[in-house]
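A single chain, nothing else alongside it, follows as structure tokens in the form predicted alone.
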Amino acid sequence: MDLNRRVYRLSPSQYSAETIAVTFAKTSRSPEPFDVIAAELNDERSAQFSEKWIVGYGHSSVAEHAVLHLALENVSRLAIETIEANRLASYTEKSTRYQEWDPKAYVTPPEILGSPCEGEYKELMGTLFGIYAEALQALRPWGEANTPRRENESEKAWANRARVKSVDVARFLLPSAAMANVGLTINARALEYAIKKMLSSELEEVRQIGAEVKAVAQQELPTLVKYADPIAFLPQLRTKARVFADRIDTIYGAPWCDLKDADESGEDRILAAVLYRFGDDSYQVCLDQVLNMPNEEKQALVDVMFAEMTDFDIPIRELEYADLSFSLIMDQGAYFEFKRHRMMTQTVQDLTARLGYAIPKAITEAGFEMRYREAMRAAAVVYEKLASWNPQVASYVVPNAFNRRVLCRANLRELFHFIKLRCARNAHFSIQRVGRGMLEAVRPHFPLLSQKIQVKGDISAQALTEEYFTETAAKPIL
């Protein structure tokens, strides 16, 4: 046997991703090295063992080690929240911040082919998409009047940062509708339970999706995602869980960033932890020592464990023993970068156009309000009539502008993360004032910790909702 030390990779274009997993599993009870395992495999024989150990015995964290690269395209941005509805995955899409939108790219649902609402519908695409069209036309000058020049830059350079200004506005107007491409790499495990819900949808475009996505992850995965079924308990929660919802009488006024819990003792158990981990006490002695700490000692230790770290560094796990939670309103542009935060815990509500919507200033600027207020109010006289029949389809016509209710929960590390990366001045503006907002709750529970989160400039929420938007929360008038 040679015991000399072997790093080396299993390469995909040699083993398909059933055969991989089954090697990695075989080691438990193989003295055999990798690459032997699976020389002696095929495909024949990975499936025989997957079905046995994998599926017969539950063994399913086997799964983890098949990951396959899926490539969907010309999906609706509202079938990708589903898609991207998994923590344990990658994912990169096309971006309504860099990318002009062809005015037919846009997804007509199939509940409505050939429904009543579809000629209805579509007119209100081409409403949409046009004025869409519209507003990129309307906003290239004020995009070039904000757009300084900088040092030895070319026409050309300068000329598509100003056009991405532009951009980066009107995307307020695409619905989610909107067709879009995403890049996905998930472990089977996690793909087996992510075409389980896509099965499970209310939407039958996310149904066929998860169908498709079955059919592809097997010519790869023969065995390992062959079970995927739609869940059979979700039909009977949501209609029996609505009951419930449909008996609360509708109050609005909430603030759009409210810090709901907040663990007031957050900071000294992860000062406590930090002690835990480095020294060799009970975590209980730890606790009690930081407890009659006094604050400037306290603050010596916050210190020691930033001091070292640079921009690219990430904190300690410790300052995940800090948990809080957030109800949050924002636009649905917002939302969609929000999502990517899947460490975190969310609960999101359908998507709707009753919480009223954004304004640009860059919109009223152009003298474009007016146009741009008439989309908002085709959008939500059509989502109203659509919601009377089907409320999730409904969501299909929902102009990224409009607000959505987010719950969501996340430790102290990920709000770092989360609060460095969407306060970021390159961020777009919706995402750096839920950002800004989300800090400033923060602070004062953590005033030690929260000093350290790592953003450039000390501007308010309030003073970018100021410096951005005309109104946050019009209102259509139906």
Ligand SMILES: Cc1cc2nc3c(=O)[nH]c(=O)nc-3n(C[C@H](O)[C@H](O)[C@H](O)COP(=O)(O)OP(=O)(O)OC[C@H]3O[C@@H](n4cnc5c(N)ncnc54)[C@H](O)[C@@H]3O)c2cc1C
Contents of the next structure:
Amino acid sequence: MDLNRRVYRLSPSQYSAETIAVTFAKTSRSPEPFDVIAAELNDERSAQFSEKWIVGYGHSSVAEHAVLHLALENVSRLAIETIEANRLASYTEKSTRYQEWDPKAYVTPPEILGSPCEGEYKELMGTLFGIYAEALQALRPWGEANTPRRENESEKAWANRARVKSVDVARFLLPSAAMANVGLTINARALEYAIKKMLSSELEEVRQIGAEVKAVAQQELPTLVKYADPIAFLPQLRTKARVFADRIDTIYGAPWCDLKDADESGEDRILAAVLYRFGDDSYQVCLDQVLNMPNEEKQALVDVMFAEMTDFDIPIRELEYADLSFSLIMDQGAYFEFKRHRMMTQTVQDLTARLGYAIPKAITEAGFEMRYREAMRAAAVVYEKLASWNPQVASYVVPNAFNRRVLCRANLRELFHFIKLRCARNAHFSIQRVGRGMLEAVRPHFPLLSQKIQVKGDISAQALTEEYFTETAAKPIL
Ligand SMILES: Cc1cc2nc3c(=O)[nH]c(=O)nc-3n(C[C@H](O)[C@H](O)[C@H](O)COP(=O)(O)OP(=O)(O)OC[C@H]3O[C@@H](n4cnc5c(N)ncnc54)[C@H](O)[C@@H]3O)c2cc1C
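Return the structure block for the form predicted together with the ligand; the form predicted alone was the one displayed.
Below is the entire complex, every chain and molecule, led by the chain shown above.
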């Protein structure tokens, strides 16, 4: 037996993803080195093993060693919401911040194709994409006037920065039927659940994508996603829970950034966890110690936690011992970025045209507000028609400008990350506003720790709103 240390790769160009997963699984019982185990396997033997141990005996974590890279193209942004609804996966998608959308690049949902609504749906898409293209033109002089040339910057680089500025604003007009591409890296265990969720969607497009993903994945993972079927309890749950939810009358006027369940002792519990980690007492003893500390001593401990950290360091895990919940209203464009924060627990309501829409100040300054309002109104009218028949399909026509309610729960460590990333001045102004609003809500409850969140500049959410928006109010428009 070779007892020398070895570190090496099992290359996906040599072994299938399923064979790699089975190789790792077999180390549990086999004394052989990994490369010897792998060499003894073939697709058939791997499949037999997977069927017995992973599927049969429920040793599902083994499937996490089989990783796939899936490319999905020309799917709607609405479908992307389900595709990206998996915490343990990685995504990169076509950006509405940098790319201009082709006027034909929208999905016509299978439910609409051939239905009496098809003509009206396509007419609305023509209107929205047409006004989007007009907005890009109208915003160009605004973008140029608001993009000061940097020292030694070439004409081309400056013009591109000015263009991107207009694209960032025009994106408010894009409906969620707009097509996008997304690259997905995911392990077989997470993929099985992702496929189940797609197959259980209320949208036919998403169910079709789920079936296609399953078929493609099975080329590499014949066994591990074989049993990915629709989730049987979901349809009943949806129908019955909606009966309860429908009993509530909609009330407008809720704050757009409402901190719920703030953990009043959160700061003390985090500090107690730090003492626990570096000491040898019980957690209760550490907590009592913190509760008896004068504020200066707590401040000193907080300073120690962050003293040597650079911009690139991740704060220690003990920040996860405090949670905060937020009830938020943000425009769909902001939500599309918000949903990418996988460490949070997020619950989002259906995308509707019933909660008002944001008007970026740039639209007003470019003299485009009337036209923009026409687009939003046209979308809201078609939305209501479709919603009376199928509310989920109706979401396809809703542009990024419309507001959406999102409930989220995050621990303080994730909030540090989210706020730092999304309050940066190069982040889109919609998500910057969300980040600033959350930061302001966190501060009173975590007075010592929140000082350590690395945010550049000190602009308030209100000031951002005034700087970038003519309108953000969440109110009905029809
Ligand atoms: C300047 C900029 C440009 C962007 N452009 C695009 C774009 O063009 N297209 C696009 O699709 N997205 C884009 N994004 C979004 C970006 O790719 C992230 O998806 C998004 O910011 C979510 O943040 P996150 O992945 O750091 O963290 P979260 O999901 O919030 O996770 C928090 C932290 O947990 C850790 N973590 C979570 N999951 C994993 C994992 N699977 N593996 C390892 N560590 C993990 C990381 O430390 C991470 O920082 C952009 C973001 C920025 C800031």
